[in-house]
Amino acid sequence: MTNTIPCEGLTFSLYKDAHRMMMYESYYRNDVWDEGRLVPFHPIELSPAANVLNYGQGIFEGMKAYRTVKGKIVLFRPEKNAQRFVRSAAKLAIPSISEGQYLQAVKEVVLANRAFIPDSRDGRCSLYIRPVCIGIEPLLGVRPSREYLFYIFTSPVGPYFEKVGVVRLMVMDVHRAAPHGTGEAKAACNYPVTMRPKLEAQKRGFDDVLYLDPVHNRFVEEAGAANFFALMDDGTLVTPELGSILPGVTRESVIQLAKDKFGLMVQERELDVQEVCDRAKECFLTGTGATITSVETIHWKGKAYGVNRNGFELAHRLYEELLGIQLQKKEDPYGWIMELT
């Protein structure tokens, strides 16, 4: 079956014909994961008392498959997502899915849906991959489930942000995660708290929220679903240190490219929001969905600060390098690309 999905008109949303696609599912019962299988995309039946519906025991990942300029179907650093999935499972007391099973399942579901991978040579569109694991045992007491469902579905998608390339952020008195909590895990429970603030920010003309640390309420952590970078006026590229933020795969890749390709000094440290507003020459977000998205404005304490004095230059250059590797337009010196065909 040949590719039939045009890039034009795709948004970052579930594909309208998802029922035509295949998904993967594997069940954990009696202390063991089954072999898993490909099945048609379908609704999942859960008890009203299912663990995930009452106590939120669920994790997920976000990945993309690309059709490259060489005509290959590829994944970008999928082993990193597998490793993070394993760490997230451990954090939420979910029985471990091996990295091998995770990667094999991802490969199978991508190849089964190859006809739905958009032919986008500029990287705007891709096949989004969503691995999920949830506790499905019916229960009342607060404890880990004894039964789980690991499943993967996919969807052709367009850009994550409606305004492609540049966004405006608003700082609000809401905290996404706390130290020693679940912030570093890709846990479903981390995301509901970001929904109301984002709606409020959008009503005020902004695209997303920039979250600060919950202790001092002054150090930048991340946006709702993306990591944050600031190029300071001394030429140093700074990103918040890990701990209560998600260790993004794109974040790690951008740090490597900034050092190797552009000779930048990169610091992972506490980053005061006022320091960003006063000293940043350029800011951008990174993530599987966002890729690399420039930040035009940060609204903080009643004032909108322009944080682009660099013409978005670094973000554009990093984007071209990263996308060049992902689409096989450029050499991949790191072995980041996994070819499936």
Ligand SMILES: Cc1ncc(COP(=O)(O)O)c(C=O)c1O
Contents of the next structure:
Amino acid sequence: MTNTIPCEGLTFSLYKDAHRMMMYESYYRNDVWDEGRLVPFHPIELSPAANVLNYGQGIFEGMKAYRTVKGKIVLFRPEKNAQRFVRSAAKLAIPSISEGQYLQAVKEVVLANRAFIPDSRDGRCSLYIRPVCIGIEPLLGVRPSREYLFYIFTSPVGPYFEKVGVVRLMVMDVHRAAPHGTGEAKAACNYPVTMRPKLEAQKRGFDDVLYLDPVHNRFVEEAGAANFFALMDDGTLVTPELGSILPGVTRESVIQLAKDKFGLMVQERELDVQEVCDRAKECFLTGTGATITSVETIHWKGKAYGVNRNGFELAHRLYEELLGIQLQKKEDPYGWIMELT
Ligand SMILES: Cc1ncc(COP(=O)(O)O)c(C=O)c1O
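Structure of the form predicted in complex with the named molecule, please, following the form predicted on its own?
Whole complex next, starting from this chain.
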């Protein structure tokens, strides 16, 4: 593989040489988005009164570009992220960026940074793509901004969790999102509430928090940045229904693969955490960052439940299928891959 950076040593963090990379930016002023442009990665100057700094009017996305076994640079279902970005914008009263502008900008910024796309062949490394849109107008009263910045930066990354492939989760008395709130949007405001619980969980030897619904404090929602699945003892694969959770692109893809490739019955429904602890043979998380990560233990009401009676088998098989498509090792019957080169 020529003209690329090594996968070795990459973690899920901002690349040390990000300043050498390109980013995309487009401004919204006087009721229109400008045509947008590629510029060197650079700090953004904002008024201390900018909406996003005071009231948090900001959304983002997370995608990956892969360098595949065929030597191509590809994106995975980018139109899904474009659609979610448009929906997140609407939820936060941000003027819509068209799906077309979003996709064009993503393609341009990935190709401009192609020298930084690591060799993805073993599935551990990729180029993470972070589209963001923020309200930048200086203001004092609480209202939507009239000026916005849409930008995209990228960073070569390695695995999301420190311990690749397996995590231990802790249930806490903290809720991430309320019904009819912003949980289903990829809004920046959904994440600060997860920071203290995650630190607390890590202090106690866990990797992440498993959030429950705020009404009954009983039904599983999702982890801090990944969706949740449980393979039950009757062989059905269950995942929490959509509502206040993020409708993950990986979640949707895994549901399809589980049905088509493994003939599994998949249910999207309320999933009681006690039912998971008592009846799950196997649990895993899905996400662009997390890919498919097995859950070893769930800590709930003072007790650690092992939820890996299946030896992580389904997660491994789904991971192979998903990654096989993403890296062009396997056929792509769904048209999920967009080749950029
Ligand atoms: C809260 C949350 N849930 C789930 C996911 C998984 O979504 P996707 O599969 O689209 O990456 C993410 C992020 O990526 C997330 O931030």
